[in-house]
Amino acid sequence: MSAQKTLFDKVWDSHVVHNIENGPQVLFIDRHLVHEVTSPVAFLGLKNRGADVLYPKRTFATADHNTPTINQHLPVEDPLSANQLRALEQNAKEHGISHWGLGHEKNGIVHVVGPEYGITQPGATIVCGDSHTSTHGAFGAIAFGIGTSEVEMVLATQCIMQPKPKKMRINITGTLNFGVTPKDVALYIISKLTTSGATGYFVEYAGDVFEDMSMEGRMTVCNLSIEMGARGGMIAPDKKTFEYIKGREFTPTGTAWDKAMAYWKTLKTDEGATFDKELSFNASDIEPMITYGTNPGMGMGISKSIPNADQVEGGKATYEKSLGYMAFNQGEDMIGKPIDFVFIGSCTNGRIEDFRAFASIVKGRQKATNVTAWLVPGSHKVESAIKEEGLLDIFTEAGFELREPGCSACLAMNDDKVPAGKYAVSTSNRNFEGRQGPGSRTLLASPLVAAAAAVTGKVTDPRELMEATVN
């Protein structure tokens, strides 16, 4: 009898190609993602070589990281952006790649598209210039992010030399409190194992939680896989995987979606296979969540007063500058904070079922005078599906904007930067000094704390609004 396997690997050991002695192994990548910021240095390497892309058809470009989210059919200002927009546009022309550029209907964020045209499939290798690659796990794929000479190897060889990483699983059952969403969910897990916390692991989410999550929630906790160290994060595709992938352009029909079922079934960890480290919390320790300094773990129950340094890993000089630069204290509390700005989108929360929430909080109430408030879908799918749901109508009349699809606030590599000394509440995915403008201040949280800082203008618990709208 074959030994117990886990998920992570059944999949990894099924695309490694060549061992190499005392090193790392070759493995075959099913599907690599290009976007217009880490390509051109790759492509050029090609050219350079004289080499061409092994395996066209199975790269995927799309722009996404310097899209402007205003005026696209516009020519783009930025030069440099223009530069790597009109490079990923020839280089993707060259080799016959398909391109979903600016104006193209299928544009958009590459961690949405990937999932909503079925390129992302069960038990498939994953790969991209990205760190937050790591989204394509939800559905049982072996995703992560590479590195720009790693980007040329996958296009002229389809294959990447990695080390195997540890197993980690990290377990929560019980049912999430009222208002708690996914994003709290992995906000949580990384505040407890900080930023370093699985460092050298891959992780399987298993659990009442995630077997209950939508896969646009299972998407947003695997993409913050990355936040606290892991190489990527993974869940077991099941019923609701399969549903939501049936049908989407580049998965199997037929015959091959019958034999593309029987082995997507076997895509779970086996009774009794081992993990290097086993992580398990309760549902019911978890609140809605906010960050409070300059990573992603640290991070709190929004009810909850800032720590002091000695009860958070990490020194106290190091603690008390992230303080600083974000101009809080210890001991103070999150909820009454003004706010100056909020940012719904990226690849973390940029997906329907997050507008759908936020037009929760917003529905009859009017956005704060002192907020800019940028609403950026993921894709023109999200954008479609928000107006046809009738949120555009509540945003309009609740004083919102929808931009137009592109990563936007997430890195401010466009134009939608938040100003030196301003406060953001993001639903994107990072925290650090600068991230969202020079000198931008980030608080990192939920939809639905993201809609209810719009709407008051400063730091609230979404509960009270929803206790509100319910009563």
Second form
Amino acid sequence: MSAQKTLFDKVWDSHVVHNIENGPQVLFIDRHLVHEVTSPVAFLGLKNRGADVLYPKRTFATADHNTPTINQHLPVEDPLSANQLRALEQNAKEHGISHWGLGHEKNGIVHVVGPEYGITQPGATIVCGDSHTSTHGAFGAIAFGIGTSEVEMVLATQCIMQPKPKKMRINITGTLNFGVTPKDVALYIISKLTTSGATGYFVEYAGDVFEDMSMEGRMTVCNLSIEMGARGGMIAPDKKTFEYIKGREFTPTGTAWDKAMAYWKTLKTDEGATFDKELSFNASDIEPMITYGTNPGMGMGISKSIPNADQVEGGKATYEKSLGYMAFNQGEDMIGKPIDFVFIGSCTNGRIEDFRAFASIVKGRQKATNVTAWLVPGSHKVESAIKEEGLLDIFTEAGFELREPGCSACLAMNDDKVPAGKYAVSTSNRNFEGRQGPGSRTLLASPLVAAAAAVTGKVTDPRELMEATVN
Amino acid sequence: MAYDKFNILTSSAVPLPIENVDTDQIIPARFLKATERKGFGDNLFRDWKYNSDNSPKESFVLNNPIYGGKILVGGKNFGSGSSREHAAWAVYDYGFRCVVSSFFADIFRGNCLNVGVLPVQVSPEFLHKIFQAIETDPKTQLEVNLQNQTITINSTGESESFDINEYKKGNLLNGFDDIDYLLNIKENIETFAQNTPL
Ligand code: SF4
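Please supply the coordinates for the form predicted together with its partner chain, as a counterpart to the form predicted on its own shown previously.
First the chain shown before, then all remaining chains and molecules of the complex.
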């Protein structure tokens, strides 16, 4: 075995507590994030076996998945949601876990608040009962989603059992084109790999494109790793990472910081370390993306036309079922298609940078009258920043309202549901059948594409509006 | 959560020859509001099974009385998307003990193993044969033998072996659970934790 290790190896190997013969490895989990939907049955299981939470201080709870995004100061109307929120609060209290419930100043989407408060750190292992836990990989952490049995397992033992995944590196070199955002980079990669192309792998993203990207952008990319089947994705921490986390509530200070820094600086793939698979793309080939089908792999450059069944990998019947659901035809352009809803938010694109991008296009324009728009910040912190930076004024002048934080229309567990047959341009992560409400039709895109759709009422290339702004 | 031991399962199978079946289809998000593990089987494939007025969609395979059994046979990349274990619960609670596909999404596969559903990954060719056998005779019997790691189409005698991790196999054969195992090595974990500051 070579002594050269990848970033993933370094973090993984240093967390192995025990090797089960012919079985998975037992991995120590530094931080466990918990939310109201996937945890109640786990706490119940814990109780039934008479076990306790082993390390409550390593566990953090926030309410986000089923919360309303208006009138959060009022009692939650839906009794089932209210019940889950109450269960989370009680479970957290009973076990001494910090709980950022509805209305708490630190409340927000679990993958947005983790980094905001410095819970997410380089070299850490982080799990949560939500597949987009991969977001935290942006900081050089190993972070992945788990099921409810595993939530119970981590609560009881602070460990998880996993066979070590294979390793993949995705390199993208060059500079991104005008109007191309991290979301487009991710949708581009998924369109190339398909939704199962990275199954069984943990991905490291490398190359200028990711080095040049902001922390928010890196989070967007790592967030979407799961949509190509990967367990998670990560990016080596650098100066930008350290600057981002410094001084946050749960970040180490004083000598602990110096010690942590000394370790964090070693967290990069050694020269000569090998991957099970390596892929490379050119930044210049990527244009603003949009999806046309019912999985995130069905994405294309916005100026292109919908591919024919024989140009895509996979079964023809599945492809036609998907286009039938969307009521689209092979060979059609996406540009110009009328849309009904715009959703900006989610742990994919619900951070301050995303609202800045959205504002850059809607500024001085008006929301199209045929469009219902949901602007949902990822957290209270994002919401405050939107107000402080004056973005709210821009939104209000353009005819948009800002809602309160939560997962919202990303999975439509609350009232933010797109009606059957309607089209939504969404900055979230999944365009599955019915994901945004029964019968809803989702077009995944960047905040810029969403903004262009919001002011024109149809799928529009944002670069046209951006050029107009620049001129 | 305890589940029944798994050894040899001989059953007819329900065919679902669709690729990329994601967990939002297996169980839509609006049914994730329970705080107990109850009643998920009723909502398995809810939006494929029922119209919005709750009348059954006749064309969907689970509404077709010709098909039944404890084995669900799905297309490639079964269980992609959300990590919700509710999807595996729904499959189990509906009465399936085994899902066969030519490819599984990672988290779904792990969740199945944790709740007592055996994911059996076969070659695309063998998957095709299974679909054909069911098409010829909807009551055709499949035998899934966990001990020997084989799946057989009884009518033709064709068989293929499948992979499963030894440790997980032992758990399923005996109805054991991972958490019991980990609680037994708690001292190791505590020592490890002491050396791993927050
Ligand atoms: S925003 Fe969507 S993907 Fe993100 S945590 Fe919430 S439900 Fe999951």
